[in-house]
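One chain comes next, on its own, written out as structure tokens in the form predicted on its own.
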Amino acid sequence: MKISIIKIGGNVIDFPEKLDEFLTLFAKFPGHKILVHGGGVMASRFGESMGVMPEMVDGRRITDKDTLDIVTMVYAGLINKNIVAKLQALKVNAIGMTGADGNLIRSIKRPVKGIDYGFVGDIQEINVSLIDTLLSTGLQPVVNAITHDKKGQLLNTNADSIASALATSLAVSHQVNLYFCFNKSGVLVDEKNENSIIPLINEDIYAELRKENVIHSGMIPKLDNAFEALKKGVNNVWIGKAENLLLAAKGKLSGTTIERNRYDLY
């Protein structure tokens, strides 16, 4: 089975017109597909309105109890069900899921090693048989950034990590492509210049770009997850603007393609 894992970020979700445009493209995307979403921008806004200020370290959110309540309500409730309803209107038989639903994603609370991230989950297990069943019956999972520890505790989990973990777990028995869609044209040399796209990044290029601080903050976990996915058998990883998703699916030049060093492949 050929499966596409498509991750969308809060910078698209937060704008209704952009979200509608993306979901129209997603509905046209060929083959079996899974949509993964976060919603950090909206969660931060809701938190601030309730006096809970966001705290980030290297692009990852510190999640205390109040923050966990907020992200659960926003990710698993407002955003997820809004996306599912819109997809149903586009004749996509979507099903919204947290990691707790059907024991889809089991995580553990991240151990404290210098930084206490709070109720943040590190993924331990993906229920591949459940995904196979859903896809084989024509359902398209819409997975949000809340997982569980199978002991009754919900955990906030990086949506890029979820997309990567789904891709690598499914790659054992399927051909999997991974797409990270956000509000930029790709990985940029100058984040203010949409034309400064880096079309190809391998591990050596990535190391140099980090050294020069061209790549930093939220892009670091995204690329870390991309390379980890490739090492574990994912066929292709792409990062780019949401509206270029169909171009990427057709193999046309757009966005940034992530690949392993050539000498690692032999």
Contents of the next structure:
There are 2 protein chains.
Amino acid sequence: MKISIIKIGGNVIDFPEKLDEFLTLFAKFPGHKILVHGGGVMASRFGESMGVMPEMVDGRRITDKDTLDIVTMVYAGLINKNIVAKLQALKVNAIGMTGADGNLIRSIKRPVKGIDYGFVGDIQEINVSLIDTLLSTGLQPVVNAITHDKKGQLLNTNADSIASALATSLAVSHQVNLYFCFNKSGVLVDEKNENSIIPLINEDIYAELRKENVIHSGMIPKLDNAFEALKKGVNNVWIGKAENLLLAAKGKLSGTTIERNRYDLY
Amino acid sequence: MKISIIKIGGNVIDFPEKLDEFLTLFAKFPGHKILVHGGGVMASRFGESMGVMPEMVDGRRITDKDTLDIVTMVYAGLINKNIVAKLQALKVNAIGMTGADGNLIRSIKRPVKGIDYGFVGDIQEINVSLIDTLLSTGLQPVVNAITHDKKGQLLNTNADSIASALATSLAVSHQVNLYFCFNKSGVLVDEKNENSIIPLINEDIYAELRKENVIHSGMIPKLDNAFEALKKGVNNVWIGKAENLLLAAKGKLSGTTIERNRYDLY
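Which structure goes with the form predicted together with a further copy of the same chain, now that we have seen the form predicted on its own?
Up next: the whole complex, starting with the chain shown before.
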């Protein structure tokens, strides 16, 4: 079957109006779909109100026991269940899940190499047959950034990594498109100009753009991940703003589509 | 199929060692099973640490917006996902759910009649076919006390009521046994003597025990609910301590079993 995996970040989740607007679009998004979310800013805010301050190293949260409890409450409880309830109202038969539910995503606690990230999970295995069952029953999974090690321990896991792992695992038996919603309109030629979107990037274009330093810093790991997903069989990867998701689904120009080289076109 | 619905309360959930011990028993519990939990004390504690004080009227929590957020985080996030992860480690393919997930339980916000309970849900409908699908896929639902109104609103719902509603809805097409774990060994002749358990109560025995004032106060609504469930087709209802659950499953004396009159026995 054809499956779309859509990842949203804090710039959608943290603003109730933007989230509602996005969920209305998501409800209209055609076909089987899986929503993936984290919710970092909200977790930090709740943590602070309980006296647990966020500790970040290189943009990654250090997850001690108290922080794990907070992200579990905020991601798997507050954010996930409100999204599910709102989607149900929009007639999407959403089912909220952590990686522990039905053993959807098994991770291992990240080994300590210099930095101890605490209860952070690196993904090991996706339960594809569970997703097949849910999707063919008409359920649309809403997956949050909590996974488990199958030994009783919950683990905080990067939501981008979850979206990529779901996409590559499902790509073995399905046609999968992966959508990353973020705070820019796509990959931009000029970071300050939201109209300077590069509509299509393939390996050749990517090599050129890196050589010319048009693509640099934070965009490199995003695109490396995208090409990694494509190499593992994902059909295409899209990066853009949540509000342009439906245009993307209709194949209209909006955001950046990342594809493998298609020499047959030349 | 044969389905057991097991409800645990704060006296299990609030003590990590007791919870672990219970989950080990639950894992050994034979056949299809659904675990139902709330988690009131833990929610109150987290609320207090965030400056939200619990407000109770007649033993029922008043659920304002902040309290709803807290119970959603604690029930659906912290407690539910830790239970699921621990059951997965015990080789139970648990899946944690609120009533919003897959539209499992639709409620309506309780109408204001004197007391405004806030975001509290009275159960309207159980999605039996979803449970059938999950159970026949080998998944064991772990259901917490959050439901929804199918209009986008989460609602705080009594966990005993959820267990009863699941039992009676499933009893239409399945053989259902309902187990309530609480802080006593069963219905006692002498409240202060845990050995004075009444092993079996039917309608005739219940009438006698009420007349003699052996059963009074808080036990009356529990037993009324039990008989209501039996009238709606539930096979039997058991009340006792969590640690005696396996004995109960094996039909051994432990706790109180509530059954309809069986005149064919006489």
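What we label the rigid core is the largest C-alpha set whose atoms superpose within 1.5 Å from one form to the other. Numbering follows the first chain given and starts at 1. Bear in mind that the values here come from a model prediction, so they are computed numbers and not experimental data.
Core-superposed comparison between these two forms: the C-alpha position of G218 differs by no less than 2 Å. Comparing the forms between these two forms, the C-alpha position of Q175 differs by less than 2 angstroms, with the core used for superposition. When the rigid core is held fixed, the Cα atom of Y206 travels 2 angstroms or more between these two forms. The two forms line up on their rigid core, and V187 then has its Cα shifted by 3.7 Å between these two forms.
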